[in-house]
Amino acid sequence: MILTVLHKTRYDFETPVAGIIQSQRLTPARCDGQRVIDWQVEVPGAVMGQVFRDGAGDYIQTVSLRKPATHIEVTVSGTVETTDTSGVLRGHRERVPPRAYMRATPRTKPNRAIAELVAEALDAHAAAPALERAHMLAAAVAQALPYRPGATHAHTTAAEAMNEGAGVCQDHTHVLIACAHLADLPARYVAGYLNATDDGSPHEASHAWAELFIDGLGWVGFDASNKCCPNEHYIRLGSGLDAQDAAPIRGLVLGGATEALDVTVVIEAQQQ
């Protein structure tokens, strides 16, 4: 499949600030289910610095805005062919071992509502493979959290989402990566882009997911609030420990200000 993206994102401040630094986490992933045909990050006014590498084989960009601004927008706009794996990511080289993913944070900290739905989810199914484990986790959660928007905000954790019942994208995969560390299964937060429109026509969405590392097998991605793992309707930026540890855009402002942010995305499927 073809994909095409427009993502652009705007901050507009109250106040003049004196600068500002980005880590920006905007280029796919290299791996066997996405080619990246071209793709552009644009920032006006901004000095881009060199893109790297990390640990964790994702991309990353630093970017500075070093004058007094009221506002910094960035564009990203290219194409990328994919093709769907079944959920396995292949081909991705990455340096940090999985076991690196057993560790929680604030927003992934699994409480008692969680440790009860991983009971019910697997104690029947101890001898169960991990894969299959796995996929019963992923529907544990899809099953406790019906999708509803406006339930959750940005700063919600897991157990909050688990106390309220209903959630989005972030909060599905903060319960799944929860639910996977008390299965004894490193799991991470994946930040990218589904096209859900089963025409190809334009379709806004950013998107998360968790992966969950297998023995035998490696990361293999469940996106629980779809029902399914990753196929050719996603393109992977990067992972983390949590959705803000894999943020696509993270920032400092110097000279802070209250701000404004705006943002859309637009995914197309092309014909072939």
Contents of the next structure:
Amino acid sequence: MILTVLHKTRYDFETPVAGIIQSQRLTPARCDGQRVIDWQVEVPGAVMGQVFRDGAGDYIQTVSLRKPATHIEVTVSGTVETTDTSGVLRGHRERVPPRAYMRATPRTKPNRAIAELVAEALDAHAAAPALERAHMLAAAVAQALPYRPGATHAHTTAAEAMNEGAGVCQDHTHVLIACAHLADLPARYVAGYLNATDDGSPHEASHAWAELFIDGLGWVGFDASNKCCPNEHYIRLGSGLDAQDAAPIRGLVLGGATEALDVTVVIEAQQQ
Amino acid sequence: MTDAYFNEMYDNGNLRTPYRMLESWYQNMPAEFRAGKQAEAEDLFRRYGITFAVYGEGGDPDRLIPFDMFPRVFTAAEWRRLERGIKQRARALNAFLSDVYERGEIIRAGRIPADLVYRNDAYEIAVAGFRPPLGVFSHIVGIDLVRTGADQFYVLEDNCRTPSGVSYMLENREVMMRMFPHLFQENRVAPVDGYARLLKRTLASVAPEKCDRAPNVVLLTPGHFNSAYYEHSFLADLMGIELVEGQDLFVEGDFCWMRTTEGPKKVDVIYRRIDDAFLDPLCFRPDSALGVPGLMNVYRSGGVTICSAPGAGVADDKAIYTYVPEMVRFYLGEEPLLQNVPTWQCARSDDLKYVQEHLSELVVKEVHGSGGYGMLVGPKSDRATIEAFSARLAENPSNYIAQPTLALSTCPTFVEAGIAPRHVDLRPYCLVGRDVDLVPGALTRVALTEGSLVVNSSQGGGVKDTWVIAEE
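Could you output the structure for the form predicted together with the partner chain, given that the previous block was the form predicted on its own?
Everything in the complex follows now, all chains and molecules, and the chain you saw is the first one.
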């Protein structure tokens, strides 16, 4: 499938700021299942550092603007050819040992409700292979947290989302990571794009899902929000321990002012 | 009768050679003269501005750490043995760090459990796969040693991040030389004042490959409110490098720059005295105002060197400590010259059982603790304290390790009535860059309270000048 992406992030400041600096993770990962045909990240007026690849295999770039500004706009556009790998991440060069993804952050720290969810899902299937247990956990999370935009916010933790009983892709991912850790499966947060499909299932174009490490298979993606594994409708950007760690843009406004943020993401499949 | 503790000056009553010249010195010193000198020493320290606590120990930052004028002395032969052991350990720790951030051979070989390393909070995912210049992670290795006999030393812990206290080593010597110049004429004491030059050479030797001129080295401090700020400015001054705070630096493109009156100047090596978590809000704690946003990207793309390297802390974790002798064997193919203290890992159920049954004999420490806080000194604790500690230990065993109480050596120390033996430890500062260097000296901490084994400045510890004297 050929997917085109147009992703604009615009920051408007009430009063001019002294500058801005960002660490961007906005280039698709190099792995089987996705091939970049063309890709640009543009930030008018900014100094762009060279793109480098970190130990997790993500493409990282430093972008800075060191002069007074009233707004800044990041435009990501490109075309990617995708194929379905049933969620399995292959051909991805990375150096981080999977066991390093066993640690929790404040956002993925399990609470009792999450522990009970894991026990309910897995207790009867202790002998099941890891891949099967991973599927069971993803299904359990999907069931426990119906998709409901607005139920949570950008800083909601896995535990808080469980208490709320609903959430969006970020919450599903955090809770699934917490569940996986309890089941002794390394897990991480993946940020990317999702092509909106017409089958009525919930979706977010700027999307997130979890990857769980399955011995013998490697990293496998699980999208609890859409009750599936990532397929040719997905574009993988990068990963981290949680939403903050994996954020496509981590930035800081110098001489901070109130900002208005406007994000639009359009993903389209080209007609074959 | 033999003493329960090794006395470094009088071994079972016999004067040991290194201290031969000092016996008549203190015996012939009138009490008033001594009191006058002690006051002079305190005056000098106040004037130099050394009033900080050894980092991480807390306490009142404006309080002087007591200085004891009686030097602690090693012969050159004793020091040579120590030096070999210290350098060996510093090499092994660095080999371990570059290994666990690359192939992890020691883990594949089954010599260290994977989870102990990779699940350790100090293992920094952001630098996995990254090789810093010359493969060095810990450029200043502080190794805390105690002595229990004429030839027996034990390593208490390693400090691979930013060990502090070296300014005491330098200032103690400075003060002693000013107050007792004749002592240095009579004893051939090896100088330590080459430390700053060696430190600067070490830092310059790890400049990034991209740097094609004399490297610009800076010292990054959290600021004047930090308890070790004095040391930061002291070292920057001695090395003739800029002392900067996060706000003095910025990232643009692929480099880190320093604001100067003549415009931005590229920075090549940062000797940082701030913790990993605060280095870069775009990579670590987003609320940190102490670091430099974007710094980790510049570091990881080879534009600047950070000393010590982010992630170095995984080598000095107390749970990893147990495996350092194994690192020496694995990476260097040598037998460790310095011994570890036997250590029980409370995370292991067998060890925990033993520890719980022998609390009154053991020292129990928090794995991530420092400065003598949160620890139990069994033989010095009453029953209620031990029981309360036992409950805390049972709640979270993996947070603790235990060690036997060591018979720390004593050094003569000035007290009201003359001199008396007091327990001491030793922290040498090993420099690792293109070369591995160690000046012939260290920081000696002394427990000033009679019988006390706790040398931490926050708990009544003081410091001494430490000598290495040439053989005749």
